[in-house]
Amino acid sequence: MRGPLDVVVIGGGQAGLSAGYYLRRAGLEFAVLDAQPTPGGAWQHTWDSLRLFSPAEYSSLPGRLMPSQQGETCPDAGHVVSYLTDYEKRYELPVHRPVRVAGVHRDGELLRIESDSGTWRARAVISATGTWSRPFVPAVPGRTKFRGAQLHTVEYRGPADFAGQKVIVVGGGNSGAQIAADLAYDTEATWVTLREPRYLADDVDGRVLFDAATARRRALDEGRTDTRGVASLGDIVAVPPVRSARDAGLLKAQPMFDRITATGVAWADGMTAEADVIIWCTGFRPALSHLAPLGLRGPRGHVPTAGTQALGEPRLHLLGYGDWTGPASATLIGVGRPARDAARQIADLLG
C-alpha cells in the first residue's frame, strides 16, 4: 500500500499534467497514475491527418508555450504528443505508468485507490481520465445485421485503409467533418448528419472557442441568460482540410438514415446507400467507472459538481471532461484554469 499522499491524480493526459503542474506549485505531495504505457494521452491514438483547431501558441498548457511545428499553422497530433512528453519531463511530474485504476473508495479520512499496480491512499483525488476510452455508438435499428465493417472514430487512422470502398461517415461534429473530408478523395464516401452541418466562420479557431465557453460559464454563474457558448457559433471548425473539401463541393451531408441493412443503410422515403464500412463519429461518454464505488453518478452519467469539485465528495475533483467540469476544460488551452482552481481548493481543504 502506497501513501498516504496529499493527492492522487488519475489520468496522465493534458488534464492530469495540468493538475500536476499546479499541485507542484502548491507544494502538495502527489502522484499521477496513467493507464497509457507512454506519454501523450489520447493524442497518441488519433487519426493521422488530425490537426489542432488553433496555432501552437493558443494550444498550450500552463507554464510552457507549445512550440510551433515547422510547415504547419495548426500542429498535428504527433506534435502534441511530443509537447506533452516534454512537458511531463520538464516539470518532473511523478507519473506512474502503466497503472490502471479499478476503483476509488472511501477509507475513513482518506480515499483508497485500487489499481493493477497495488493500492494507493490519498487525502484527495483528481479524476482526469477523459472520454476517449468510452466511445459512444447510438442504437440504430439493424446495426447488428450489417455484414460490413463498423468502427468508431477511435479506430480510424487514414483513407488508405478504405481506398476504393463505399464508406458511410456518421456524425455532424468536428470528427465527422474531418474524417469525411479525409475520405472524400479516395473513397466513395457518404456523410450523414442529424441536421444540416453548421460551420463556424472560417477565421474562428480554438482561442475564440475558449473565450465563448468562458463567457457562457461566467453568464451562468452570474444568473444571466445562457449564451450557449460554442454551440451558438456552430458545430464544425473549418480547419483547412475541411474547408478545402467543403469548397470543392465534396462535403454534402445526407440526413440521418432510419435503419441499417445487411449491405448498407436505408431512409424512410425508400432511398438506400450501399456500404462496405460505417464509421461512427458519434462522440464519447466520460470514463468514470473507477468512481462507481463512491456512488456519485447523476444524470447522463455525470457526477454533479460545483466547478470541478464533486458535490457528494468534497475530496474529489473532476477535470477535463467538458464544460461541466470547467469552461473548455477538455481542450489544451482551456484545461489550465480549472486545473489551477482544483489545486487551490484542494490545498485549502487540506490546510
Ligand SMILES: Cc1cc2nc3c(=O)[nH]c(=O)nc-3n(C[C@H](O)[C@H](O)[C@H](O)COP(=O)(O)OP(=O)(O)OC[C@H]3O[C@@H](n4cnc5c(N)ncnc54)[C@H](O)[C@@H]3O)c2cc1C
Given for the second form:
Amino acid sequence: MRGPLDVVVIGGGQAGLSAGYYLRRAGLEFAVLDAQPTPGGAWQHTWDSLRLFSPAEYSSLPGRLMPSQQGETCPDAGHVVSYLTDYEKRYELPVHRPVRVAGVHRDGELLRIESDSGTWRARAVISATGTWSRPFVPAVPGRTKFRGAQLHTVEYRGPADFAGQKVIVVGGGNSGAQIAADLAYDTEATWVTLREPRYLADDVDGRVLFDAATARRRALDEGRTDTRGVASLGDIVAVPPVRSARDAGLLKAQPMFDRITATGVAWADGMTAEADVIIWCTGFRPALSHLAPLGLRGPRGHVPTAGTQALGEPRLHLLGYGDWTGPASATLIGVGRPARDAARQIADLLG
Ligand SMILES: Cc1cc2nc3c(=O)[nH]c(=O)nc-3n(C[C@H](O)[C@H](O)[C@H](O)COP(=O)(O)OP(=O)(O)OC[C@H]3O[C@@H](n4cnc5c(N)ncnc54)[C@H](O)[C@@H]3O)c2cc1C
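Provide the structure of the form predicted together with the ligand, given the form predicted alone shown above.
Full assembly next; the chain just shown is listed first.
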C-alpha cells in the first residue's frame, strides 16, 4: 500500500503530464501511474505518415515550447514522443510505469487506487487515460460475415501492409482522410464517408481550432447559442499529405455503404465494392472502466463533469478525452488550461 498522497494521476500521456506540471507548481505531493512501459501516451502507436495539424509552437504543453522538427512544418508523431519524453524528465515528474489501474474506490476520507502493481491511496485523483485504448466500430449489418481483414485506426501502420490489396477506408474525420491519402498511391483504396468530406480552410491550424473550441465553451457556459466549435469549420484539417492527395483528385469519397458482404460492401442502390480489408477510422470512446466502482457513468458513457470535476465525486477530475472536459482538452495546445484549473481546484479542496 502506497500513500496517502495528495493526488494520484492515472495516465501519463500529454494530459497526465500537464496535470503533473501544475500539481508540482501547486506544491502537492503526487504520482502519475501510466500503463505503458515508455513515455509518449497514444503518440507511440500512431502510423508512420501521421503529421500534426499544427506547427510545433502551437502544439506545446504548459511551460515548454515544442521545438520545431527539422524539414517539417507540422511535426510527426515520433517528434511528439521525444517532446513528451523530454518534458517529463525536465520537470522531474514522478511517473511510474508500467502501472495499469484497475479500479478507483472510495475509502473513507481517501480514494483507493487498485493497480497491477499494488494499491495506492490519495486524497484526490485526476483521470487522464485518453481514448486510444477504446477504439469504436459502428454496428453495420453483415460485419461478422466479411471474410477479409478488418482493422481500426489504432492498428494501421502504413501502405506497405496493403500493397496490391483492395482496401475500404471508412470515416470522414482526420484519421480517415489521412489514411485514405496515405493509401491513395499504391493500393486500390475506396474512401467511404457518412457525408461529403468537409475540409477546413487550408490555412487553419491548431490555434484556430483552439480558439473555436474555446468560443464554443464560453457560449455554452453563458447560455448562448451553441457555436458548434471546430465542427462549424469542417471535419478535416488539410495537412500537406491530405492536401496533395485531394488536389491530385485522389480523394474522392463514396457515401456510406448499407451492408457488408462476405467479399466486400454493398449500397442500397445495388452498387458493390470488393474488398480484402476494411479499415475503420470511426473514432474512439473515453477509457473510463477504472472509474466503474465509483458509479458515476452518465449518458453516452461519459462521467458528468463541471469543467474537469466529476459532479458525483468532487475529489475526482477528468482531463483530456474531449471538449466535454474543457475546450480542446484532447489536444496538445488545449490541455494546459483545464490541467491548470484541475490542479487549482484540487489545491483549494485539500486546503
Ligand atoms: C489520429 C490522430 C491525430 C491527432 N492529431 C492531433 C494533432 O495534430 N494535434 C493535437 O494537438 N492533437 C491531435 N490528436 C489528439 C490528441 O492530442 C490525442 O488524442 C492525445 O493523445 C490525447 O492525450 P491524452 O494524454 O489524453 O491520452 P493518451 O495519449 O492516450 O494517454 C493516456 C495514457 O494513459 C494510459 N492509460 C490508459 N488507461 C490506463 C489505466 N487504466 N491505468 C494506467 N494508465 C492508463 C495509456 O496507456 C496512455 O499512456 C490526434 C489524435 C488522433 C487519434
